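This document opens with one chain alone, in structure tokens, the form predicted on its own.
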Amino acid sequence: MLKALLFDVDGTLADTERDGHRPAFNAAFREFGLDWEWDVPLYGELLAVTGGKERMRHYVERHRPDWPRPADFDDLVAELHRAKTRHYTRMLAEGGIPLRPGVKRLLEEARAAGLILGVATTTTPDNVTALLRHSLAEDGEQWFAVIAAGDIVPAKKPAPDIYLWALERLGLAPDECLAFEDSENGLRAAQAAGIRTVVTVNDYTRTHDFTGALAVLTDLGEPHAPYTRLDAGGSGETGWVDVKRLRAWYAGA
């Protein structure tokens, strides 16, 4: 029986990557006097690396190998990440990052139907809280029974650790849940945890390999703006994801 819905955050609940995290990283770099600038194509490449601190380390190793690393490089990365989070939460507070189509509607329907809601993400808890508070509802954080976020597990997606941590806290089995992801790494993490997954793509992830997903959609859809289904199992299907449709997909998997 379907009991819970577990959501990734960045790219899934909201299109945070291109117009949220990327400019926030750039603002942090400028604040620290660095000449690093992540444009849209570069950031798309960097998204293959999960986790903001890991992304910065990868950028230096791959794109700036001649940049003189200070002895306290790890401390600098941590400070940059805190500054980036501060810039990002400011953008959220200003209403600059709305939820993706269908997200709020589905969350409201799921709560009314008695389904448990959870978050499983590699972004920091502060980022999650800010997004939920400013883009969902003032008490948005309280809609979720568990928020598994940030560095609470050492291995980031595509490792399943963040999902396993959430399942343990909820006391649920993998086959009692559905996950929502936007990327191949996210899908692999949920699959490795044994959780069936619905994918909503974005501009950065549209070409990823989503083999094995329960459904691959342009978004969750709204009655006035339906999704388009992209996977071979229902290619061309349109509609909007509601609890009834989720239960049907879950039962037919």
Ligand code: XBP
Given for the second form:
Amino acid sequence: MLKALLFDVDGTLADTERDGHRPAFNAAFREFGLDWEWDVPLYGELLAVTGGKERMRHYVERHRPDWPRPADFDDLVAELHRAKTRHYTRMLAEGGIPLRPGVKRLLEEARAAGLILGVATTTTPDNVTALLRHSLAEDGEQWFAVIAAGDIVPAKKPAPDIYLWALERLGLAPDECLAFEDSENGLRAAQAAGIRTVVTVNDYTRTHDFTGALAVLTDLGEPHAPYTRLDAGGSGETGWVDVKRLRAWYAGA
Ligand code: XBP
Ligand code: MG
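Alt. form predicted together with ligand XBP, vs. the form predicted on its own above:
Expanding to the full complex; the earlier chain stays at the top.
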């Protein structure tokens, strides 16, 4: 029986990467006097590495091999990342980044239907709290029975660890849940944990390989702005994701 919905955050609940995380990284680089600048296409490449600290290390290795690394490079990365989190959460508090279409509607409906809600993300816990508070509801954090985020597991997506951690906390089996993801790394993580997954693509991820997803959609859709289904299983279908539709997909209808 379907008991819980587990949500990725970045790219799934909101389009946070291009206009949230990316400028926050750049603001941190400027603050530290670094001439690193992540433009939109470069950031798309860097997203292959999940986790902000891991992404910065990867950038230096791949794109700035001649940059003289200080002896305390790991400390610098940690400091940069703290600054980036500060910039990012301030951006959310100041104007917010809106939730994607259908997200708030589905969360409200799922709660009312008695489904358990959870978060499984590689991003920093403070970022999740800020997004839920400023873009969902003042008490948005309380809507979720578990918030699995950041460094609580050492191996980030596509490793299944963050999902396995959330399942253990909830005391649920993978086949009692559905996951929501926007990226191939996210889908692989959920699949490796044995959780069937609905994918909503965005500009950075629409060319990813989503083989094995339960459904691949433009977004969750609203009655006045329906999604288009992109996977071969239901290509061209339009609609909006509600609990009834999720239960049908879950049951294999
Ligand atoms: C999200 C990420 C994160 C964010 C930045 O991936 O990869 O690294 O880009 O967050 P997913 P931090 O949506 O698959 O969870 O800087 O806090 O790591
Ligand atoms: Mg994501």
